[in-house]
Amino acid sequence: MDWGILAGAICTIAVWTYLADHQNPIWELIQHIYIGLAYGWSIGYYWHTYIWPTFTGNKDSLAAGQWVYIIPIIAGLLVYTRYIPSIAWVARYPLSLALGWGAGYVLGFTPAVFIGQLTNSFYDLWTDSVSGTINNWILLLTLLGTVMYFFFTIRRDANPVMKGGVWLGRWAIMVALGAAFGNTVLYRYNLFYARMHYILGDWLHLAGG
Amino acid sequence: MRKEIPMILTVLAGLFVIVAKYLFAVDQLGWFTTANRMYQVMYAMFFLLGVVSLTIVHGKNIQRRRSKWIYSLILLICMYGYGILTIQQTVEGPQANWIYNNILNPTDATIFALLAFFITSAAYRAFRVRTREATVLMITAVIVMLGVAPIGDTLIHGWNNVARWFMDVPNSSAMRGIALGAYLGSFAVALRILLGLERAHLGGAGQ
């Protein structure tokens, strides 16, 4: 008997008990085991990927004489002062550094992606094929409509161009959300099929293929 | 002092990244690489925040013998037990990997698969709303589902081309429009943070 498959099958069935009753003890047990194990895994992952290599092991470590890394270690540890009420404000220091770094990253590095998306939106509106021309016009108009939909600083009712653009944008967004919804539904069913195959095929050997 | 210094730190960190990006000399000196590594190390040190919070919440449950405290105990045993195991033998060690492959992974996949049932009932409720927008949403969803699944093309030959057109033309342009809106929004938020207009992160941790 493959104990791994048996364990996986028990976990799968335990999660499915949620469908029968949202508060049943088996579901609550597997839920807590899952959260515990997921956090446990992240402890090991962060430890071996970031923490331990900073202390020892490579050229960018304290062991290699790179004492500058003592700064982020102390700064990172300061975030735990939030659990000590009298000095909880100290936790703002590392959070501010992280937030500032993130904001700088958005302003410095994401324009390349943004501009790439923008330049790719300059479609050829008169192509050799009729279908290509129609498609490119639809692409351009629905894109403009969607962008207009997110303009909240211009009054929509007063401007007929805005009004029409917003109307078109709303329908385009509905189509996009419908497509995203359809893909999500299929992905979830695909996962469900995989779990059924695991139970009926890998565990019970009732289904092949 | 308790708010001004964090504000200055925010601005300095943000400006450093922007300057490093646009002045190549900063990168050539290796400062940005070192600073980026330092940021990663500092950020990694935050990883125990969730662990500490869970320990506090569930520790109190156990200490006060609240209802279902036994689940809290199981959670803490799993978290610390698996955490110690993965630290001792890495996440790819034999026992750690066995637990990952045969408990964590199947549970994770099944929880996501569980959403198949709820997404179906959500679709039913959305369809019952009977607005024109909801109808367009559901029709597109059905077209895409039938196009991606083999049954669509079996029932109506060439159906997957219809679905592909929906994905490639109206869907891609609207998604691009949404992405452009999100980019602009993120720029605005980043600018607000660097200009000191956004100060939500400076509150909440005592005065």
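Residue numbers count along the first chain shown, from 1. Here, rigid core means the biggest group of C-alpha atoms that superpose within 1.5 Å across both forms. The model shown is predicted, which means the values in this text are computed figures rather than measured ones. First, how it differs from the form predicted on its own.
After superposition on the rigid core, the Cα atom of S131 is displaced by less than 2 Å between the two forms.
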Second form
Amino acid sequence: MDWGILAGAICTIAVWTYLADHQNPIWELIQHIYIGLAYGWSIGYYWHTYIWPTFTGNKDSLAAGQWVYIIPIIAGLLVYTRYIPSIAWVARYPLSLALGWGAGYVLGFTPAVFIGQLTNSFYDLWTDSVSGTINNWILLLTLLGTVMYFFFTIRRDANPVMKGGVWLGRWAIMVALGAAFGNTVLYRYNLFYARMHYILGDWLHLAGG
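The form predicted on its own is what I want next, because the block you gave corresponds to the form predicted together with its partner chain; please supply it.
Shown below: the chain alone.
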């Protein structure tokens, strides 16, 4: 008997008990076990991959005299002051620095993502094929309508162009959200199918292929 497969099957069935009762003890237990394992794995991974090599292994580490690493270490430790009520406000400063640095890093080093979104919105409105021309016009109009939908400084009922654009933008957003929801449902179905194949095939050997 493969104990790993057995444990996976039991955990899968335990998770499905949530469908019968949202607060049953089996679901609560497996939820805590999963979160605990995820946290434990994450702590071990980051310790052996980043934290410990920073102290000992890397050439640019504290062992090599790079004491500047003390600053982010102290900032990271200050996050845990949130568990001390009297000085919990101190945790806001390292979190603010982390969020500011992250936003600056994304805007400074990954501009291609935002530029690509802009350049991809410029369509060739007259192509060699009728279908391509129609398709690009539809894309342009839905793009303009979606942008107009988020204009809140202009009255929508007084301007017929604005009113029509908002109407078109609302429908474009609804179609996009519907497609995203359908994709999510299909993805969840694939997960369910994989779990059923795991239980019926890998565990009970009732299905193959």
